[in-house]
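Only one chain is included here, represented as structure tokens and corresponding to the form predicted on its own.
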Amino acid sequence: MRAVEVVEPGPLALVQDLGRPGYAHLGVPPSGALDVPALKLANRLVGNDEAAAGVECLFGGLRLRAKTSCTIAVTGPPVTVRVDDRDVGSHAPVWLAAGQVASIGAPATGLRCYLAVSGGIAIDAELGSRSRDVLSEIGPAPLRAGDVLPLGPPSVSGGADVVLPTVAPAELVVRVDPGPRAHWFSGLAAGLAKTWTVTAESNRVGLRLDGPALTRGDEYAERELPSEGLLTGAVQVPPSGLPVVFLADHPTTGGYPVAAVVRQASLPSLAQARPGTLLRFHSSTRMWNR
């Protein structure tokens, strides 16, 4: 049996692939890796299909023992990767013999690392995906010490050799477009462009931000809103005026106004935004109502 065993899971390690889009009508979020390019890159490095399931590690700490020979790669922010007592580095394919232990350190910047194994994590899929959804609790439970993860057959094609990692910046500029309720807010473009801070209450469901509260226009100050559909990247504004940016495990509907929507290209950077990260929203559009 091709498999790897979890020796230590670290703070939070989840099996993730590219998610299960298309089930919002059932109340199921899309889920999947928050930093999609990082997971795809890890899979390419070990010769997998880009959609293969890997492990998303929150702040490192993951240790895996190979039950068979296999190739691994770790991507995301730069991070220390060791095989037994040997430093092998991230962002490159590394061969493991049966019995060897691979360990991922804590990244100096960013938040989430991705580990791919040749053949991919081959646990049973739910609704077409092997991803863990922390909101609906669909998919495999967070990894625990002693878990054995089966692997699929390795690809006959080789992967990439090595790539340069990118360092997560201390301040993010996130591109957005107006949301369906942008007209509810006064001076919205200027308000979003101010500096916000990612709080410790953030998770895979969404980033909670602290900063200068956004305010509604007078005619919308007391307006109630029926629940509306939500997209990944929706910037929802609760009564506090402090935005929540929804990520892959977001609810499929919500009753607070969505002021803006993050462009898809900016979503991976949000996956690496640790608490304390500074963030500004930017849009070049002139479609803002106020």
The other form holds:
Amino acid sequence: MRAVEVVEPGPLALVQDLGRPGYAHLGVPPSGALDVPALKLANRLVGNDEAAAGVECLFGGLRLRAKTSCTIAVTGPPVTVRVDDRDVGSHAPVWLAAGQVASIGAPATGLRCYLAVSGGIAIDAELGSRSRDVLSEIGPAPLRAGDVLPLGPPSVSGGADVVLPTVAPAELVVRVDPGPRAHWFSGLAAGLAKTWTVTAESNRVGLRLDGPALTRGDEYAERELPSEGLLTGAVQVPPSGLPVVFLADHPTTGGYPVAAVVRQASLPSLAQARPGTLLRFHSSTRMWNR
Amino acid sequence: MRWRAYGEHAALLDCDSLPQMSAAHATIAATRPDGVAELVPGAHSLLVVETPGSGALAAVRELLSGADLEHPPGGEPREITLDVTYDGEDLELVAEDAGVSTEDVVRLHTDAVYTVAFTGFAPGFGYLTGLPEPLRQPRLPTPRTRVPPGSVGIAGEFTGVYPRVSPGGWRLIGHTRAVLFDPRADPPALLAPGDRVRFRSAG
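What's the form predicted in complex with the partner chain like, now that we've got the form predicted on its own?
So here's everything in the complex, that chain up top.
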């Protein structure tokens, strides 16, 4: 059987693919890689289908031993990748002989690296996906030393791609549109445009932000919101006035107003936002005046 | 009832009541236009997500604009009966606040027919409406850190069953051995929006 063995998982290594959309009505989050373009790129580099399962590796530290020869690639922020003692670099396909160990260092910027292996990780799927959902605890458990991950059959074609590692900026501009409860807030566009800080309480469920609290309009000050559907990118504002930006493992319904929604194109940058990252929301005023 | 913008590929139907939401849900579910990626009921709302480029949001708006929500498409709802042992930690508290005996709490809870209004909190956790008035009671002032799986609880206008171990603030009146959620089963969740549910005392 083609396989790789986990030597060390690092702080948090999770199997991720493109998630399990379509089950929100049953309370199942979409889950899947937070930095989707990075996982797709890693898969293309090793000749996989873009949707194959790889490893989402939080802050490096992952070490894997090839049980059989295979090709790997690591993407996300630029990061040191070693095979045994040789530095091979990220964002390039690397062939491993059976027994060789690949190690991912800690990225200098950003948070999450993606490792793809030729053939993809072929652990059993749940609801059509191999993604680990940290909120619902569906999918394969976080990787531990000694885990053996089976691989699918490798593609006959070699991998190739344009490789553009992106450095995660220290200050993010996130594009948003108004959310379904934008009208509950006063001075929302101006409030969102202020500088927010990503806090250490952030995870795959959501980014928790600190900054000048958003305030509700008088008419909505004491209003209770019956639970309503949530989406990845929803900017929910609890009574504290400090927003939570929901990511892939978000709850499917929630009882606080959603003030804004992050544009799809801005979601991958949120996957790489470390605690301490400064963030501003950008919106077109035309949208808010509508 | 009105549509509210929800990002690039979704819209929220903000309804006036739960029955109106249920009627809209039944109307869309009956024909489900191509490209509807998610259809997520809330308490008074319905979130519609489209596959980008499919035009499904426009199709759903069109479908609802001509629909008679007073008479939504019928179709027999699924009926599910859950056997419950009424031994919950808060059973006496619930009886006291309702001003009835614990036997009456069981009778009230088992006589009613419930509807799964929406889900959330955890996979397979359905918010069931139809709770008799005396059992509509507030949550516990301090949530429990660990509610065992299968616990049957009540909170406000809802009753429900915890699919797995979790923290929780609902008043617990009993437990069931039914499996509410299994990601390897088809369907994975025992309860889906629109289902009818009864509870039966297992003694």
